[in-house]
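One chain comes next, on its own, written as structure tokens: the form predicted on its own.
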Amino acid sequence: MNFASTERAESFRAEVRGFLAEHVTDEVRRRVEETGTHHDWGLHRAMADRHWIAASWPEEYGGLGWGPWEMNVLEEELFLAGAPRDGMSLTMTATNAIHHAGSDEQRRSVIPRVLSGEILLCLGWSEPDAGSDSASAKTRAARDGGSWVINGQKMFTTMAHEATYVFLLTRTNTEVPKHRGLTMFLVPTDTPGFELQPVHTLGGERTNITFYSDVRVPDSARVGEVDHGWDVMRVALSYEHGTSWGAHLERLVQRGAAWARATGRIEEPSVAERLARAATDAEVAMLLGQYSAWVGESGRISDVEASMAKLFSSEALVRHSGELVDVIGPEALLKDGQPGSVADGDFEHAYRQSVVRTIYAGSSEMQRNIISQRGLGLPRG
């Protein structure tokens, strides 16, 4: 394992830090906290101006040709700055799949607007009876001449209220095994028959329920072949599953250590011990993320390594957000803006938000399956 960063990556880190210090202001953070929408158009378009939306793409496609090291740096610094990144993350999950499996028309009409920061995409996968098991989707798409008519409902369609398109998974064939009867579509959110209802979660984030009532789209909205939507979905999932929360935990450790030093409680063995445990796990989580990046840099697919980083970091975040709240005491449960709150309410927010991080981008159960089957060669359970 080579954990040595490159000179270019560290130069990029300094550039990213300066940029985020300018654009991720207290006003931006407050707006995210108040609305639950983890996206800021000003930040997003400023990143687009620098070609950071798809920085890993080749220059001829609108990127910078950055490798996994540089992309890992960008992700780490976004988390450390507390930057709202969900809009970009969800959009690029879908856009990578469109770039891989979409039609020439879709690439021409959608991707340039994504990379310029003009539009967002969101993911229409989960349903009331199909959460992590996306292949059990029941939202139907029926062919009607040169069009498709879509009926159904999706849960947790985060960013649908800001997005121009839903990257929608539908059931097009009920006579075959569930993975073989799915088809993907790009559905404009201004299409008649599309509706959404906001859902405000315990973690403070806004997501949406989306409804599709006789939503009609042309066949040109289809992404990939009919009944082969799972192949398209797997491309998107390979990008989504790489999310790591190591830098988020590192941010909490830094703020916890600052609080402990300011209050003098760093001298208490129980406080120092818990901070040390959290710092150790944050370091491990960051190294796992860097290891995944190094595997990618070596030209191999880092699906197992990405799952290791996501699984460890998300569960460590749950453990230590609770531990740090316990160490600090009742003040850690005060939200930002309330008298006596600690570290702008970061600990309270992380405590509420951490559990869902074990579900986002693939649940812990799914990650363990990937590691056991693809990494260890164990039979499917």
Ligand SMILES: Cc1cc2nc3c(=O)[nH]c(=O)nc-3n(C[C@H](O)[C@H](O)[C@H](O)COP(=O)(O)OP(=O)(O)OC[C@H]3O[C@@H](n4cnc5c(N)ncnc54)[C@H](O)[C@@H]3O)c2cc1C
Given for the second form:
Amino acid sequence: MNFASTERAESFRAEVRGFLAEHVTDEVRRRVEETGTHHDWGLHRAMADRHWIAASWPEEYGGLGWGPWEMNVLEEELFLAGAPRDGMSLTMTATNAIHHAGSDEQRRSVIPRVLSGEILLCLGWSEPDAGSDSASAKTRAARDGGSWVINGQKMFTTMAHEATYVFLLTRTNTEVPKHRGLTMFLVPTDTPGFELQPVHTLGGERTNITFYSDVRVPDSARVGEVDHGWDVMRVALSYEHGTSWGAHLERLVQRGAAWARATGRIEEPSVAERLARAATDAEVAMLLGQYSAWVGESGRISDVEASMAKLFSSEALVRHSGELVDVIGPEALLKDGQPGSVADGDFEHAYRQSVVRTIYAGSSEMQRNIISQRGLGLPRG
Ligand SMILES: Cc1cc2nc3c(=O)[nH]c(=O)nc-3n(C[C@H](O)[C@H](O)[C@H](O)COP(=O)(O)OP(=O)(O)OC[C@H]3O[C@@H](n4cnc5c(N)ncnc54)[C@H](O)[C@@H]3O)c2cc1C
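Could you switch over to the form predicted together with the named molecule, since the one displayed so far is the form predicted on its own?
So here's everything in the complex, that chain up top.
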């Protein structure tokens, strides 16, 4: 691997840092912490104004034509600044799929509103009995004349309470193997019969259960061919794996080191040693993310490398957030705003949230399956 980032990417890093220092204020962070909604419309629209929401897209489609290096820098800096980015990343996962598989009408009516920062999309894939294996989805879509009637329930539809559309995975055929009877729809969240209920997770993040009771949509809401929804899902899933998971750990190490220096506890060998171990893993995690970006730059699909980066980084975050809480002591468990809390409650927050990160965007076991089967050529488990 060539470890050198591009000159363009590094000059861009300074620009992103300046921008985030201005827009990711303490007030924004506090609101995210209080509501669990990892999205800020002000930040989102300011990014849209700079064409950063779809920066990897060609200029003719409203992007900036950036390569994986530049995108990696943007993601790294967003994570390092603790910027709320769920709205943007979920929206772009769906929008990339619509860009590839949607109708001309969908592209015309949805994409410009996404790129201008006007609307968000969310992902309605997981169900109570279909998470890792989302192709087992049971939410039913049945044809009725020129429209479709949808009935069922989705679990973990994050950002549905802010989104204009759910990018919904449905079952349209029960007579064929599960991957072949699925169809995707773009369902407006103001359609009668659509309801949601908030779910607050261990990590503090708010997500939703979404319910579909005789939700009627026209055939023009269908994305891709009937019963070929899995082809559309595969496109979407290839955009779900980010490359910057390591930046969470890097941010924690930076805050841990600042705490240790400010309190003088950096002099204690056990504190220094634990910080050094965390810093070493953070470096490995960042390099795995950069390796994945570099593989993408070389024109290959970096699914195995992205899985390596996600698996190592999210599991290292669990280990080190626990170790740092251990080193700091009970006050590390106080939340932001509570008297005596340390580093704005960042350690406490990371301790809770790290576990959740090993689940979404593919659990650790699913990442191991990808690495062993596609990377190492081992048989299916
Ligand atoms: C905070 C949060 C936000 C989310 N946001 C969204 C969203 O916006 N949209 C959406 O559609 N979904 C979302 N999800 C759902 C997420 O994708 C699923 O939780 C995840 O895929 C795991 O599915 P599950 O929870 O049903 O667990 P299960 O799939 O039931 O897994 C349970 C356990 O079994 C293991 N396991 C499962 N299959 C295998 C296998 N083949 N081999 C080995 N081990 C296996 C898993 O690793 C896990 O440990 C979100 C989840 C969380 C926690």
